[in-house]
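Take a look at this single chain in structure tokens; it is the form predicted alone.
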Amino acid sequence: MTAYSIVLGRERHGFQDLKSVMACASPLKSGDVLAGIAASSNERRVAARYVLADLPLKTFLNELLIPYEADEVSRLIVDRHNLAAFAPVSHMTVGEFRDWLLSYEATTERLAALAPGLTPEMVAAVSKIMRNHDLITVAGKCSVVTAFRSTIGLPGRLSSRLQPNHPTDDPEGVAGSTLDGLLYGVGDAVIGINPATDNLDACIRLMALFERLRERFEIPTQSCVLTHVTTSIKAVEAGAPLDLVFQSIAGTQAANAGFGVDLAVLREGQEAALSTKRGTVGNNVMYLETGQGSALSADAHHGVDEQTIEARAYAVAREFKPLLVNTVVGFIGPEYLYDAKQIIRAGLEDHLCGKLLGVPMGVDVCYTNHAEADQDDMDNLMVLLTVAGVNFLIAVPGADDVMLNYQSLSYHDIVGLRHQFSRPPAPEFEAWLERMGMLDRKGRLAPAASTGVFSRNLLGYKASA
């Protein structure tokens, strides 16, 4: 364990180890304060950033924040590290790496080739010495493309998850929210519902509902019932029409155990979904969800700051070649991200770190009603993420999730972003919208979309079999 120190002004700042440097260099997060590891002053935060900027990137290969023998995520990170891919930046310090990422030399192609050579701790470190604009600029140069029935992450496009949650999983209510979202051109990333219960039969009924809807209207998208991975495995064994396997994940073995999973269980879920061979344009079959603070809430953070632990979750994600990964950035609550400033910063950090590691990142732009944030703040974050090239965003009816009881984006927001930034959905889904008469001559959702072929065919549609 190496101690670090620096003289800043007339004061010497000492840090007992690399974990302390990383935690103190982080932008202020209420979760790090709760954990007792945040910088005690802005001066100390700046001192930690000076130390961090001068550290060689190789430091993170030689000094693990969580020991190899104590954590299977650490073992995954070390065992999967690609030294050949790392070579182009292996001589750099964290500060030099930041400057290179912002340079013309860091092209989309070079960043993609570099991804296997980066560890989560490296990308977390460089993000800590970046301004928000830096995070947006570098993320905008990253491209991570995945596919199942639609192709997600192509440059210049913005995909969306349609989230038709219902407090009782009522089929008519779920179908109504889903059809409403489709009329707004939402859902090309996934139609994904958080079930009110993890009951296997109830989850299979929801899978069957989405399957009937997709087949009835020949919609080139995928559905997902966001139940536990073990329930999804049972659904596959029962012959259910499952497209994607979902699971919440975190950046330590202990935190994942709190979710009831480990790497072996996730691998079993991936293999189960692959066995169904339901994809048409690709075979990325996993949908994984993360969020800063989950490891701390499980007392499984090992004294590491919440943003670095979050980046470690992306190493877990990339192991399983997911179609979709998203951070539920403001969902866990103000105990971990107190206000809009912290939520916005975390959303931009998560998106950048995931993309640098080769993960197809999306974001649930959201907050709970007891956080110091409002919908104007979410407007700011959704625009910043769109500029940064986020793969997908999540939308719910009226921006209000009546089942999970939190605030997200609305279907209307997705339409507005697509029009403002000329970001169409996935090409397969865009072609479907055109066939359904829902796009105007400029490829925008037409004002008369609700009177197109799709809308007319909805007459008499029943959610039940």
Given for the second form:
Amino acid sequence: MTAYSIVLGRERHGFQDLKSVMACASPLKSGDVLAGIAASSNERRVAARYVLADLPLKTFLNELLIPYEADEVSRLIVDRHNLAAFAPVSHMTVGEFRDWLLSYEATTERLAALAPGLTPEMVAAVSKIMRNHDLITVAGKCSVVTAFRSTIGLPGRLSSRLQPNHPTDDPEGVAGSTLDGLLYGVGDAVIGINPATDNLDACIRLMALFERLRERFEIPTQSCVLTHVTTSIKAVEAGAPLDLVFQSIAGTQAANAGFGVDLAVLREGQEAALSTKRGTVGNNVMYLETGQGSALSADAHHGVDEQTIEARAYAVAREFKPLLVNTVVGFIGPEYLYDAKQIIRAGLEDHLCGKLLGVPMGVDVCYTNHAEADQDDMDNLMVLLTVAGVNFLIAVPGADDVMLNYQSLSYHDIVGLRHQFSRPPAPEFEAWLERMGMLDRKGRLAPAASTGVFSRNLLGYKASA
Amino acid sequence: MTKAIELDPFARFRDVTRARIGLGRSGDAIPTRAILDFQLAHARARDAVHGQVDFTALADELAPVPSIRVRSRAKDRTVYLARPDLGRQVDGADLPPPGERHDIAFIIADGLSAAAVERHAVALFKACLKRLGGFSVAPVILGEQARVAFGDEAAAALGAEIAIVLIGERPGLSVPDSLGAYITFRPQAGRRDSERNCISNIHADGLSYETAADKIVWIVREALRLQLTGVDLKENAQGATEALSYSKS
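For comparison with the form predicted alone, provide the form predicted in complex with the partner chain.
So here's everything in the complex, that chain up top.
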């Protein structure tokens, strides 16, 4: 039985259900091939897009890809859907919705008002019939602003996560990478470390390290030790100086179970962080990471394509009013995103889908050494995302993460993007750089900044002191 | 005019981290030398991923210990990278007929680093063998285009109680030739990763062969005593085991 079909020339293309239309319409991804759900030919892929373009947006409210009873993420999506917000586009097909998103009618204000009326499946569907430049154009009109000690996502700004990872969490080693990043003006979104272990005491030691550094130099930013949410909750109970609660999340209940979380424990994490009242200009206290393919790798994808599942993760994210969300787009490996073409496409899709759903979206522009990609490809994606108005990007020293063994952006890249596209950091952080004498008369963080008084003070800092 | 002596302000950090800190700037970009250093490291990592292990040479090095070459169902590197499921399956035609049972089967698998396997696998195997007196050890399986779970089927075919997979780890820029060892009790198709123990980071600047072999053999003895491997086989005081796989979280 085929629920959906279309005749193209002499060929009739049938699709057995909605998720098959979605999977076949999706741009080619190795993960969907691995799952056995990708279109079997290029023509069939476009046939699915014709079908999708003619589907009313309402279809996604009536026909769930993953049943309500089977999955708490589906329940969250349905229960939180705001019909009044949906009203302006409720009569549209997916194709008409694409045209409207690109139209002058779809202003920043209207897109923000629409967000609670959209479901992940709707935004995933429309993204599948958008070209890369469409993804950039529409994302560029979206604005999602969040705050803790700095304000992130304001129009015309580019924030960054400073990622000072170290294979053994050596405090001086971590400090070296952190101080280096601060000299490039990186870290206004967060100074966020992936700890070498989930051990509570080790995590608290890292939190204390960042707390001392932040207080010593009065840096208007937040730190985060990217440990499991349950470890963060224990850290708060122990009175540790925790700013943000981190967690990796995915778009199905089963995939989240693979991460050892559910909505209830995420809520507990949010409440724990809120209880400390450490934010000064806002109280967005969650930092969440996602990435296409994670549900498939946990065998928890319900036959749904990896990009749609990823969009569902943003429905989970927005429930907890996060400060920061980013897709770790190229980290997962070539069996899910084979090469730079797929990684770049996924990065742009994730950014747009997050933004349309009202999520403060950043991206870890990255790849592993077994993917068909290199730093030139990351140059491309970072420029595309900056043009698209990404909230923040991640950077590590020299683009080389010596702990997780993958490549992201370099601190240099953040400086370069800011100068080339006139995108200063968060206003509080920019003012701090100014106070520290790091900016020249044009407001640039010039190479000479690294020889000033502040730089000498910073580089003299001892993490163990 | 005398040129000012340039002191590296990051000097005190260089002993405690391999991170590429204090690179300097060409405008806003990375200076030429550092760019080339990065490209060299990436090239080596790529070569390690796409390199082919010389299994004939490996078999010669192992002699007189017998070995058997077994392919996975991934026919080449491209398929291997895109289809991890095929790299976990044994090409049945290559397996020997069932024979006597063994306590332990070693599987040397190319994994994601040919360089790691060529440089470290035989030496680590011999270090382990020295410590395994009294155990019956099966002929070594040389797994081509093979992932960790490949070892389950291969070891089961040899009737082994424990599988030890020595496999090339995904190369990083600083280390293109890191070897991992995965130990699985009662290997059989369908074993989950949570049912294994892992010793990783075996290379010239990481764990030595002797230390790694101590840890592996400790796990083997514990596995036989407890009749299991995986998350329920806890690390000892020296931290013999590590978490199996690291996700970014």
